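Below you'll find only one chain, the form predicted alone, shown as structure tokens.
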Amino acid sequence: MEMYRRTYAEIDLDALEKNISALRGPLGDKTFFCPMVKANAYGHGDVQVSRALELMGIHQVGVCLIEEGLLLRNFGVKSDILVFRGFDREGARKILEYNMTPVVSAWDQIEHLEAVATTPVQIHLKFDTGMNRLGFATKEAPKLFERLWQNPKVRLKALVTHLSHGEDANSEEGRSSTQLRALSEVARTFKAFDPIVHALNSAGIIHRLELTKKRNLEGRILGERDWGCRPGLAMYGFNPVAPGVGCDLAPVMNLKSQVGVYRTLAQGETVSYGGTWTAQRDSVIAVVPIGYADGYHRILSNRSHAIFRDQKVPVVGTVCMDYLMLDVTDAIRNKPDLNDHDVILFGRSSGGMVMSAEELARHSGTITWEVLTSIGERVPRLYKGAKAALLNEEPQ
């Protein structure tokens, strides 16, 4: 890959594989396990991550948009692709043409599939158990059973819901347990179909792993059935519950750049648009070629840090579209030559210093999911790890 600007996201496929193993291993091979690769695999590269998952023996992935599924198919991904967003008749036609699996959440979607299907279509049926966003009302289950039983065009494979508060899944009185009990009741209505039932997001999976580790699943809704899992954030190395709970995870992405130029400021001088930062002493400023057009948000101006020479140094001045500035005065004090250029915006340095995407999210007043998915298309993804070379081979 040609790079004329040394700004890139380093994606560690070994870390991804370790995370997948940590999340999936205790569940067993029979548990429904569908890694989510929507939103460009949370910024990590959907085609490459999906192909890496295939090399790990996982042949099912989830996307939101039909367009995301088409992209994967066009780049040779052969896994079963679950499409979670709704669709019209043309969308139904495209889903079937490209051999994807629809998640159905409205009556008209059943009608669209019946209208365009020439052979029986397997579907996942989504129920709204408290998220109040997408899905059938649970009271519609009997009517849906009648519609689908012996339907020549549409066949039920799985039941689905979406947890709104996955972080409380370890509490029997929490919202997640209420949702799981509601879906379990729906599953009884569809017992004759023997459907897969999946509901656990990253937080739900983490809580189930923790309760399993403590042998505390008995009598809990999380232990009532083999709940299917749809890992998202956790597979990319971030624990939505708390570090170390459930299993150990390693961040997959390091966002890196290099200093483009150094500037020496006299005390009292300012830097960047609007002069929002004033040097309180003679200072050395490193100009780094990454900005808000790359997904490093402008709100981080004067409030975040990056890693330079294995030290956290402050972001100073207004983050620009293409650049940000670091005050490296203290970092160069004992080593005044300016031959070092590497900068880590988030991730781990070779010396073990960490600037996490979670910390960046706190400085931004947002969540880790947004930090990861904000990294834009003009930031190249460079893949490392045992399977990285295989991604460059043409899919068979």
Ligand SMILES: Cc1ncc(COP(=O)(O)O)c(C=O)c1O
The other form holds:
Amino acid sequence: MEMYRRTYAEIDLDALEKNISALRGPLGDKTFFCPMVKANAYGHGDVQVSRALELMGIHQVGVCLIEEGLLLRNFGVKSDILVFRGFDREGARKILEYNMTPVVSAWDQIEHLEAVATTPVQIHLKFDTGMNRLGFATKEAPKLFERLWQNPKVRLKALVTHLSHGEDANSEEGRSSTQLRALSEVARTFKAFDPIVHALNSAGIIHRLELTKKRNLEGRILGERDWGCRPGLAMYGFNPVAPGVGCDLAPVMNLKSQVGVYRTLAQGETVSYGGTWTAQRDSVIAVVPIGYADGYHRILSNRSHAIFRDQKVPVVGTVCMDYLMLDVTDAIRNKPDLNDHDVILFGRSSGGMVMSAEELARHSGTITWEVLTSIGERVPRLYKGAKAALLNEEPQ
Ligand SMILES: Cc1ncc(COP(=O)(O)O)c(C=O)c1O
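Output the structure of the form predicted together with the ligand; the preceding block shows the form predicted alone.
All chains and molecules follow, beginning with the one already shown.
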């Protein structure tokens, strides 16, 4: 890979594999398990992550857009690809042409599939149980059953819903429990199809794992059936409930760069656009070649930290399109190593210092999902770990 700027996202496939085993291991092989690789696998590289998952024996992935699925197919991904967003007739044609599986969330989509299918199509049927985004109303279940029972073209394989408050899935009084009960009711209507039923996002999975560990699933809606799982954030190493709950996870992405130049400032001088930071003493400023065009948000100006020489150093002045500046005065004094110019924007340093994407999200007033998916296209992804070398081999 050509890289003239040493700014990159390091993707640790060993961490991905560990996270997958931590999440999937206790569930068992029979549980429906569909990692979400939409939005460029939450910024980690959708083709590479899907290929790595195949190498780990996982042959099902979820995307939002048809376009995302096409990209995976065109780059040799063989897995079953679930397309979650709705589609029109042209979209239906593409989904079938590329051997993907549609998640159907409206009546006209059934018609589109019937119109273009030349052989029977397997579908997942999405119900809106409280998210109020996509899906059929649960009261439509009996009519849908009639529409699909013995339908020669459209075959129901699974029922789907999406939790709006996954973090409360451990409470019988929470919204998730209400949603799961509603989907269970739908599943009873469709019993004759013997469908897979999937609903758990990362938070739902984490709660299920925690309750399983505590042998406390009995009598709970989370324990009522073998709920299918669609992990996103957790498989990339972040626990949406709390660190250590359910299982241990390790962040897969480290965002790294190298100091381009150092500036020596006299007390009273300012840094960057608008002069929003003034040196209170003679200072050394490191100019780092990553900016908001790479997904390091401008709102982090004067608010965040990075790791330099195993120390947390503050981001000073306004974050620019292509650069940000760090006050490294103390760090250089503490560790005057002339050859170490590495900067970790988020991740863990070799000395064990951590600046997490979660912390960056807090400083930005956003969520970890947004921090990860914001990392821009011009940041190369470099893969490491036992499976990294196999990614470029011809898929079997
Ligand atoms: C339909 C669907 N399932 C699963 C997920 C995964 O969610 P999470 O990243 O919270 O695990 C998402 C993400 O938004 C989603 O839209």
